[in-house]
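In the block that follows, a single chain appears as structure tokens, in the form predicted on its own.
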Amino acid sequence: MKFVTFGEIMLRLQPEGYKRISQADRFDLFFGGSEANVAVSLANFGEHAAFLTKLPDNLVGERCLKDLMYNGVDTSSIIFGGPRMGIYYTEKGASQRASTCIYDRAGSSITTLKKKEINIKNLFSGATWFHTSGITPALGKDVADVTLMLMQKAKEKGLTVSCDLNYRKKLWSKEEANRVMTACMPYVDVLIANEEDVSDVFGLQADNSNIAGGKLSEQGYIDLGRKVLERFPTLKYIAFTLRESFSASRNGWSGLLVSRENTTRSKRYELDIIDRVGGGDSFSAGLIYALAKGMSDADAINFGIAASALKQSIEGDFNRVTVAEVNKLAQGDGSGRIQR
């Protein structure tokens, strides 16, 4: 089974363990991006991931390819021109204090990107799922015309197509990005996404929820899924990550699926979290991943929300677990005793 996802792909700078960057004299290398996030996941399951962007024909975008490679991804779709890989800097957080990304990344390659470069013929042949973020379009015009591009291209060539809706104030108005996305829409079959981006950008929102105060209202979360259902008559799902923030260390975290017959919601799991950058996107895989292998509407949810918890343990933006490692955490082994 082929899936193809297409976003941007950054160096991450992020100084040692858990210091601020105004303490750093070093820093840690790290390469992500939600789309290059998906495909790495998918990947390490065992499946062909091809990660369609467009990186610097120089240095660094070799070692983000060497990266993408060493990770088991299909990088021949890969376009390389412009100037220069866009950057995000991390400071992480712990106990009270929140994390922080601050990003470098206007002018990067991919917002060069025109649709004359794109081989729409290799890159989707043979596939059956096409996967972006609300964050590609953002990053400017031709990008976004790219991406409505890709989304029909891919419905006409009978994929399955999903979009996490991944709204960022940085890159663009919740004006624009309610037009882009809303012109988008009548193509994705999956739409994943929390109560935040969902109010930002169409203007619906969860009922009786304080994502601040920590406090979530399941009911609400399956009336506002219903609204987006009833907004976008050709969406199948809406996936909802809910995430309880108790401090930067510690949350809970448990996902709700719901279709026009039915509303499932996951395991909840209390995280102690070494890196929450990625776990949407490995939320996002393991969704696409159990939707694809036709796992129930309850098997989908769960795993796809275990995939998410096991990557928020995990030291950079890429989940490396398997779907072994995967299915024994949803099937309720989670005490962390040592395998030998």
Second form
Number of protein chains: 6
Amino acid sequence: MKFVTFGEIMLRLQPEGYKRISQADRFDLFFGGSEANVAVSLANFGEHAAFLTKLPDNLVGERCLKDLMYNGVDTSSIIFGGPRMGIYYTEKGASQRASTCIYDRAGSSITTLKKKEINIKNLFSGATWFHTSGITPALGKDVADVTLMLMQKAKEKGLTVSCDLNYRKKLWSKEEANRVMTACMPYVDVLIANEEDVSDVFGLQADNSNIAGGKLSEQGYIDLGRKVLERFPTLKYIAFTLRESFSASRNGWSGLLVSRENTTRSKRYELDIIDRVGGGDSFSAGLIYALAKGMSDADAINFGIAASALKQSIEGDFNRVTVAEVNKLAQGDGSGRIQR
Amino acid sequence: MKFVTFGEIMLRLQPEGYKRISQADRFDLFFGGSEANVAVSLANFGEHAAFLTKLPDNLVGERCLKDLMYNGVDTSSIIFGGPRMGIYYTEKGASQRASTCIYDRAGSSITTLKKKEINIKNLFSGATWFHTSGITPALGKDVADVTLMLMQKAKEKGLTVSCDLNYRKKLWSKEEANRVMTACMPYVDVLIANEEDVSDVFGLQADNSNIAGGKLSEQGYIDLGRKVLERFPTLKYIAFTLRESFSASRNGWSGLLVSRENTTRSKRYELDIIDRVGGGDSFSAGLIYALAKGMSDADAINFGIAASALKQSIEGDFNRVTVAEVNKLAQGDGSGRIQR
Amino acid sequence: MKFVTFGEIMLRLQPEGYKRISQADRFDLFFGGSEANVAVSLANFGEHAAFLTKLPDNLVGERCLKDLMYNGVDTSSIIFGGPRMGIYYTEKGASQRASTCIYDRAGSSITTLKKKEINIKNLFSGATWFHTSGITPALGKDVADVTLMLMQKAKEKGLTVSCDLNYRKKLWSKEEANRVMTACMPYVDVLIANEEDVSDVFGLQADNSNIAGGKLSEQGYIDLGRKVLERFPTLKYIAFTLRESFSASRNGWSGLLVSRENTTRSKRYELDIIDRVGGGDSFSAGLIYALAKGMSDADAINFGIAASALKQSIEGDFNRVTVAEVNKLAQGDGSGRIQR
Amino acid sequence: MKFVTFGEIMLRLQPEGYKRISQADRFDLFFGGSEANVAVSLANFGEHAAFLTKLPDNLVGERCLKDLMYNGVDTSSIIFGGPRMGIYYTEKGASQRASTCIYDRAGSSITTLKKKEINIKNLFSGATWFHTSGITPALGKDVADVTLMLMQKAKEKGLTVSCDLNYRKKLWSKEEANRVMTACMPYVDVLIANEEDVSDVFGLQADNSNIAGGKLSEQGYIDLGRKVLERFPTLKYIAFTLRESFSASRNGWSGLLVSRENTTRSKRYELDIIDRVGGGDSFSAGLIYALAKGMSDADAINFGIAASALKQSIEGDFNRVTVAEVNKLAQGDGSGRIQR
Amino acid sequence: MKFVTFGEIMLRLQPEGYKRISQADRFDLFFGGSEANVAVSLANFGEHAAFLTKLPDNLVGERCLKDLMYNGVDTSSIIFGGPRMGIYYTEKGASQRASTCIYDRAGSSITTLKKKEINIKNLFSGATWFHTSGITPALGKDVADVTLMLMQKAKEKGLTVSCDLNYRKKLWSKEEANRVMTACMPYVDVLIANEEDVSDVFGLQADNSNIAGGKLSEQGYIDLGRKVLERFPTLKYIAFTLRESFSASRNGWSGLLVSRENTTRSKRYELDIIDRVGGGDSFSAGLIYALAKGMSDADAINFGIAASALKQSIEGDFNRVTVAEVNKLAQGDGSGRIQR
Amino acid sequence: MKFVTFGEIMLRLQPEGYKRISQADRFDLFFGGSEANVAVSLANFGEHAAFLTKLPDNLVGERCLKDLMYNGVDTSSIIFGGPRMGIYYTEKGASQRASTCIYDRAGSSITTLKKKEINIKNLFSGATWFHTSGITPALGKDVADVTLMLMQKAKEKGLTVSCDLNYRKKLWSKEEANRVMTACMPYVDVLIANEEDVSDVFGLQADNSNIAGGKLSEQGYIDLGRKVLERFPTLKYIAFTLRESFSASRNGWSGLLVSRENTTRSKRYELDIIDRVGGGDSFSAGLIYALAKGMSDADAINFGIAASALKQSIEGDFNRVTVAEVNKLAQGDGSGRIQR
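Rather than the form predicted on its own that you just supplied, could I have the structure of the form predicted in complex with a further copy of the same chain?
Up next: the whole complex, starting with the chain shown before.
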């Protein structure tokens, strides 16, 4: 199967180990971006994953391209040009010290992407699924236009469309997000979100009775999911990830999938976190894979959550696991016994 | 505000990651010392922190000086001369394997420090607080003389004086410690200690009824604190850190502040430890900052404990956090959620 | 005391930190093998530990030899020749992601070892103990012949013989293992195993009543131990390690020693794992040391388990701890407090 | 244009920097092999380069595959299976200390390659050039059969065929090499070699008058080239690289191209060597590219030598340079001025 | 003495060792910029060096600030704000492969600097010298205005003003450069340049008779220097560096100082280059120091060239040498004998 | 053959690559000392090399011991005790920047060594050669006494005695050196020195006619050698190394051996230096080996110089080469061609 994703990919710079930026003398180098992460996950699942973006035509853009090729992503639709690679700096948190993330993405090459630069025929040829996120249209007016156009074209061509709502307040206002994302929703089949996203972008909240101590109960998530499905009548699924942050080192992790017929809560994992960046994207990839392959709702949410539990034990944004590895965990072996 | 600290700073050599010295092929390089660590913490809180020490006049002493400058410490009172940089080798423990520490500090430059080398006027000009520890007078007769003299001068000039009792049995006997520290106590406003220090140096113990399984109860700490306050009538505060060592990887961490009027127990954190060296010093710095800024006893002990909880998630002796970061944790967000 | 062990030692290649092989750009380099690990542990306990193996006569074999010499192992019986160094690649697991291990040991130099190459007189001169494992005879017909011969000679010379059953399904079938190991058992005094080994090699299982949820109860292990002792009338001890794998990062760890007279369960540790490879071998070494020194059954199993708990906090296959360090933990201090 | 190469690719392990294997504690990880190196060079020149080999179906084989994909090589013909990845260990020489290379390639997956496993149609579809080396048929009877078969098929389909003679005395005897390579020569258009190869494999030497101090003069190389062209009437070109080894750090480097009509000596470079491994392969790739693109003999030999001069300033076996970079050097700018 | 410099400082990212960006997996982290490099050199000479720039108010800007503090630079005039840190990526060349440099500096914080943000009184208080370069006014209209204003103010306050012409064609056209730099020249006492700068910015060339093989003779440089002095009647000195690039690894290095009375050629060094970035800036710093201290023209040019020869043996943009080290080389000991 | 050497071994700390100490963030860790270096060289030549020293009884002393064991040195005579490990910090020079070396060896364990601690019988049992240097008696009165005593005992037992004059002005005055070394000379058979040593310690100089430009001619060295042989009538050989320091990166390297009958100049090598520390010691080891094995004077000096040329291409103080490797170079192959 061919999956297509669209968005920005950035250079990620992170001090070695648990060092803070204020004490760094070298940076580990990763590449990542919400939709690129999904593409890499899908490629590692053995699928045909094409990624659309725009990269600067210099050694840094070339290095990024090679990283995608390394991971087996179809890069034939990537466009070269524009001024620069977006960057984000991260420092890895531990214990009570949170991870931090500093974006330096303004004016990156993708913000210069124009509709006419894209070879849509090549991009969607043979594809069954299109995925993007709420970050992408937030990058600028042109990119927002491209996003909406690609959703429409994907829909026309019969692809399933998924979107990770991902509201980023540094990129746009709630009003802008509401306007643009509402315009997109008629083309979306599967929405991935968390409660804050849904509140910030669509102004939807769970009933008070489902909130205790400032947190949603499981029923609260279900109610919220139902409200979203009501608001957007063509939407088929809304999926939530539920992260319980005990500390930067330890999290609880589970998910919830709400369709018009079912509500399914996944298994819950206790995570010792190696790198939490890309956790949500690996969930999206797992869920997309599972739904595209026709798994049941329960299997799909469990596949997505198992995939993303594994991701958070891996350095870098990308989920470097196979379908067999995900299945093994989803089907019960989380013991971490050595594989000889 | 200007804070002044006085003591030795040493070169710390530690194998990479969790390697033992017996398998090391390179050393990570840090600098640290109880009072230097306090000065760096205060500088990172945005305060004027002057540090007094004596460093060898060679490339290693210069490297150390640069590390202090990097962290914004006022190094204008540092004296150059003497034979060598003190060194300590550490290996980072994990699980049931304890961290170890080997000192090679004999004959270091600070042991040659004489009163007349110090420009006291420059050192204390504009200062509101003076801090040192029980390690410093233990380094030798001359340094002990300097320590007492500085406490007296600080007091004369109206500074608040704090001291971390820090008994080091490899440096001096209990008798010597008792004699010297007892002479110092009339000048001390804030004493920081743990129960063994108090017992070793002053021969004070909690009542038996407050000991269970070889460990003090909270009431035991309070009783002990009261005894210390009784013994030294000019002392205003005694502060304890309470470390529960489940393993080298995991500790409980809290503090207790006893004044003549109040007793306040801090919040308690479950730590996943990255580097515990300097944990106590970062507590001292946090407490000093909080008291100097006029926080309430409860806020002060919570600020100190939160600061030192964060420190133990950071590589090296120095606490590289801002006041805002400490406040965020002290006021409740220990979830470790990513900061974008 | 002189201890002799015999087996293969391999080059171990592992990506830095928690990186997967699919993202590795350099390998940390270790050497390890079940019996070599035992020899190194014993040498670090201050004993005379001789190791017999065959290494290729090239720079890689020389590098391996140096690693053994570094650890104080008596390498005077090692034979040089044969085509190549066996290799195994590992990646370190974390959280729900298991560690993996890929062997590339076919055709290694030890498979060309012939009886006549060994100077038995030098090897066993002054020795009190001989140890090997079920991996060694699985390497090939010639090595199996050498193994049996060495057990017989050791027994003739009055040495105590121990064997770690260690069934490796990639090396031989259950039938072959049963035939060869059954022939060896009359010479074995101390057998170290886990339940799967005992089942796979000897076809012995605990009674159903001692199994719950697919896992043996403590009584189940005791029953199984008794059955093994019945089957092999000259065997004096069977020892089990009991690993509870909550995740790749956290394990429970304890042991059980069954003799004809006693059954002793050790203390149980909660491990935060740094490197679990070699955990079982460090247990064997601890137990061998303790029994050879005449410790009680209870002290012996506790010494073995404490030694192996420490090992799992250390990078590499080798247990780099002293007897004093093991005793300190076995006698109660697992607090991980810093050693100054 | 599509170029096809066939041969083994191995895992290369090398201590950091200039460390000897006897002092290594970690290995830098590269992949390389004569024909794989040619494929990567051509891919970096922007051409379609397909590489045929057989890799083990495990994490190490997968890591190798990813390295080829990273470099843009067409890996669609690669076959998975067989027992293991071939390995070579290198240490980087300096000054009077030569680089060393230890092969551990026996029994690698490619030695199990059978003709029937290859999809020749896919491999040669649209291709204009086929390249292999004298190393490949030396790996075993089956691989030799495959090599000859591929040369024949390539010729049938109208491809140009090149071969790097590359005699490896550890893999086969001169007699075997002579027999097999003589059978191959009727299909070869372009032969790349040095004087020892030509002597060892074909028994051809230059006249005595062209040897001074044990070394061939330029005329000697020309004579030898003419003799080879006479022996093999369908051969169009023979190319020599002329390395002057002053030390492991400094070499002179030039080339000579002999056709039936012309003899062209390239420019000569003084090299400060970063990594000489793969130097010859990068020459082959440069020459192949130049001849395929229809450059004149003089331009072709200069392009090949400039490409390989650049390679030797780059870490790893692969030549990571563009056509523009090669042209810039070949056309005269070897000043190393910074490119802003 | 107090020296003031003004310009941009950027984050420099460079692969380890001689790796190309296309094969990098981590970046060494440096900071550098033409005028910052001068300030650091002067601080390492033991002088008071104040640097004016604008840095983003985030963790990356803070990290940069700490680097300047580490090197003893007076950072009290630095302004915080604006969107981002400028970046440049470098790869280190070797042999025939040139170093490369990719700028990502558009929209950096300094481009938002306004005159009113600068506390000129603090900046120039007690200063004797002001230095900037032709890069700074090229960054944008606002920065150009600030540059001219600072030159005027410096002149008014009696400071000596120096400028490194440094024409960067990617930042502005020759016409713009001519217009802005011509406006600046009346305030400049010491101009540092090379022949291309002088030609590009001022349209001045040496006479034909002084050019051979495309290169200026020494007399050519002298003539060119005289023409510049004629054009700008208030200029006191023009200094040239003469780099002979044999390869990226080896350069000849010397300088020429032309005043109205004298012409002095420096000693010439054969450099084995470790890091050539910042070579010119370290020359500027050396020359500025020497002239400010009243050295003769000959001593000054020799001090500047010796300082910059040493710089090119040091990693990073900054020259980390003392006056004593420079004097030792300038006065004759370039033997590189070990200093015990 | 058994060789015995006596002296201090220190921990050497050096920044990575060419970094200066003022920019170091980690240290590579080596061990070295003049006589330890000789012992390791001889062990790598396959000889029995015993080293006598005193090490602190802590983890750092143990780490050092393991390094010697790794290299096959007989450590059975090493004494444990005393306060600390001596340390020296180095930074690697390049081009015009010299290497530097900072000693922190005062009060190291060897300075507490007493005659009675040494088991002379075990030390000299079966030995044929004893070697020490002029550094050792300079460490203190007790060590000087031990040195003289060992020379006397060695002579009594019929060993050949060699001494590397190695005058270190930071350790003692010329007068002290003269007194102590003159007392030692009657026991010395082979003296290794350079001209400054001979002048500083014995006050001997070559005639003026043999000095040009401040440097000795070859004849000057011969004259000086003859004068030393005249002064000390029992001395058999004096050997000089002749280092021509063009820069820190490039040296000429040769040697001269003067006996009562012969004078032999070695071949001369042009060195690209990787690590020059230990160069002289590797020469001593080579010369000692060659003379002990009965090589001719010409072969002996060439063996010593070839060995030390190779050493300077190797990281760390120790010469990690075999006799075969030295012979290969001494007999003519310095081409640095790759060894496959």
